[in-house]
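A single chain, nothing else alongside it, follows as structure tokens in the form predicted on its own.
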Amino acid sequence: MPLPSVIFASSFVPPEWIEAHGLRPSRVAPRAAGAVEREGLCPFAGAFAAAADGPDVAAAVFTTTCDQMRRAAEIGGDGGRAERFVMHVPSTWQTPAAHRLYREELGRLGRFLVRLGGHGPAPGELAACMERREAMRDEVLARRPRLTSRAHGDLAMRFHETGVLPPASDTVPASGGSPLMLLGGPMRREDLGLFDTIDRSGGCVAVDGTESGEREWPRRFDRRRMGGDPAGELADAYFGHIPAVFRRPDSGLFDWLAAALRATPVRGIVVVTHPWCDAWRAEVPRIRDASPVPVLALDLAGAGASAGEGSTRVEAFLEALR
């Protein structure tokens, strides 16, 4: 019998925590199909709310990391069987009180998971889940040079949704595209078309700094701390180090940007936002000021928007970089 599925969309919901409680974590990249778009509502948040009413979902975890998701938690729920849990994640992150609150929220989430049919982690179970997930994140990054941008984006989504990786492919795509960084909000399934456009236009995604990419992965786990306090190490690796846009101060985002550009030189940055995402829109001017390479700001098309216009802008951007 398959384990109950607990879906989430925020980087601050550790899948290791859900897995160690005996349930199946799935960080979904929702599809727009079935989502009702509303004026003023982020298309991604609306699509996730629709996914929460799916027939195979036992529970959906929403977080307070953005006002759109907070609002989306109130949408639907009448026709679906899934329970909804709202996890409070402080925007401030440099104080002991904020860290304590996040760990207390993990504890509250754990009690919810037990009530849902899970169990408390057995000795060593959480640490084992942490080691397994970290090894798979390393493998996702290691496969990037052997895959097209689209194939790697799909691989990362499949890993987050299922917690497993398919066998590595021996196929080596044509190389030579202009390396780009993607930066910005989370990606829906339909948004993978952007990777196709970049590949087709002579570019490649060298760094995925979206909320679905490696920018919002936790830091590497400290094995010594995992042995004595795995829950505390998990909380610090996620809450203490993910450079999310909602954090105050948001200096971590720009520290990450500078470090990523030093580690992987790129020719340009494509900042992707969903309509109604005020947090990312407000950061675009600062990103332009901080970036040593050209920056393209691009809306991810919602229902009724033209994906073709975005493709044309990406093509023109890459042409200008040559």
Second form
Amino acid sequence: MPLPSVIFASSFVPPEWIEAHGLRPSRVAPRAAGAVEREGLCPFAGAFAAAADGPDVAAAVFTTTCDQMRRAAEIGGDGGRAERFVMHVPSTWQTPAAHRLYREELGRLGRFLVRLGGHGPAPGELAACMERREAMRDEVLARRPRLTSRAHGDLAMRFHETGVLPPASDTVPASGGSPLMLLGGPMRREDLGLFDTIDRSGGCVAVDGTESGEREWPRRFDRRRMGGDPAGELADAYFGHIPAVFRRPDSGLFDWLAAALRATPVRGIVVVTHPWCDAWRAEVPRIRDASPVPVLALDLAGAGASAGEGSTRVEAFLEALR
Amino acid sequence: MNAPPRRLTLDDWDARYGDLRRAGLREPSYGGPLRRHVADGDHRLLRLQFDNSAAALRLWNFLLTEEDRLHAARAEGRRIVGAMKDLGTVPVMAYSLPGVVAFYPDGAWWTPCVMEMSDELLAVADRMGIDETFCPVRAMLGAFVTRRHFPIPDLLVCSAGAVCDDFSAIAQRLNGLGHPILWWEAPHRSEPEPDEEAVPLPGGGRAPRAQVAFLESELRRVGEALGRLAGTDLDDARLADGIQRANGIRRRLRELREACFTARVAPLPALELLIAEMLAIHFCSDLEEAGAVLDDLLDEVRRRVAAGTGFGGADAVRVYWVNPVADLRMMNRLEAAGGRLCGTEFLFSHALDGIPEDVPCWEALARAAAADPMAGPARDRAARIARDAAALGAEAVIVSRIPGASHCATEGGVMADAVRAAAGIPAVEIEVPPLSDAVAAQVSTRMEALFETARARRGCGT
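After the form predicted on its own, can we look at the form predicted together with the partner chain?
Shown next: the complete complex, the earlier chain at its head.
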């Protein structure tokens, strides 16, 4: 019998932790189609709230990494089909207390998972999950040069959702266009059309700095610390190192941006934001100021006419970069 | 001097002020005719209707001279703390220390309304990319950039975590402009787990003890910074004394609210009650004077209740109002449509509840902070509103939607549904922009329809 699926959308929910508790983690890219829609509601939060009531979902983990997602846990209220868990991910990070709080929240999540039918991690189980996931993350990155942007986006999404990778023979030739960095909020399934647009317009995604991309992956695990305190190492690799926009202060995001641009030269940055996403929309001017390359701010309005307009803007941006 | 209650325009107030002076009105240093604030740019006063009492005059003058007070504090060498977002916690600590004044720069969100956009704070925010998709608190960014309002604080302290995204994002921009901020974590208030130790919170909720302990450690960290600013420690004795004094303000406000909400005829207009409640969060930059202002208001309200006089008549629809309004004129419109306030929840109920004085002071303050309605789920907030609305005999609930606010996309519906389900009271959501004149007819029609429904229910015994 397949394990019950625990879905989440935040990179601060370690799939290794859910897996080690005997449940199936799935970091979903929710569908725009069927999303909950309300005036002022972030489309991603609305899409995730709808996904939380999906047929194969045992529980959904919402995080406090943005206010809209925190509150989306209450959409459907007590009538929601699946169990909902709100995990507090501290915004502050410069104090030991914030790190301890994250670790305690992982503990609270673990007890929730046990109540859901899971079990506490057996000795070595968590470390084994960490090693396996890390190897797969390495593999996802290693395949980028051999894939189109869209194919790589699909691969990463599939990995996050299922925890497995298709054989490498599935590869599609890379486009080799003008290298771009994507930066911004999380991607819904339909938003991956942006990768197609970039491929078609003579570009390629060299760095995925969206919340769905590698910017929000944990740092590499320290094998020595993993042996002694795997949960502590897990917490530090995630909470201690992911440079997220909700962090206060968010200097880590800009440190990451500078380092990423040094490591991977790109011709331009496309910053994607969802309507009503305050965290990213407020940072666009600062990103422009900090970037040595041109920046295009793009609204992820979803399917339809606005998506067409977005495509035109990406095409024009890439044309200007040539 | 004690004339029967009446609504006055600003023109009316000119004459009334002369009468009061001739009758021997004694005013504090910030006193004077309301008209002079229009010369300072507060054009909205020309379109508001005011209570005619000397106590209300003092309240308005106290409110509208706050920036002068802050500049005077700076000139006198006092240290200024800009508390941000938590609405009611950090100022209790700040006012426990000698030579420290605290205020909320967040309060700039009313400036576009009061000055009828003449100061262009929203336009400045627009130019910085903080457009109308953000809540009107974006005016705060404009106020920091133009430096035409409050003095730039010596220390900025902002809560982060379970807060609204608008404020957090704007505060981060402020930080990016070179204003250092001391961030402290306000965790999402979670339901205690089975067998987990919980503590009661002011206002009736509860929280895991571990969360309250975490908050206590965060507040102690803020307290250390405040102590460094003041040049002296914020020790237990000082904080306990500060809590007692803050509780004095909260006690007066609870008494004022109860008198206003339960009287047969509303003894104070909704607008003045809203302004008075705002004194809870940072005492309008002068704790002692805030107490005196409230004492005057309480005296006036008691007199009116005893005389059975007030506003709107006994048949006005009893309305429970949720969320602060960006446009003060909405409070006038509520009454013009036939309603009166019988309860409010302006997002800072935790600043009105008494801070426990029977537990150690830091834990007491942490419990008060944990009770912040913004920190918990909307269903907690809704449950309290439904309970209070029913207890106060509310006939209708209005959830005032704040344009662009991250919490308003979902919580309004949760609260309105909860009130309907738990208390059987009709509820509507109404969005109120900083200047609501353009939507005034639509908003008034919605309120009138709600009140008609409420009146129709009177006859049905529901």
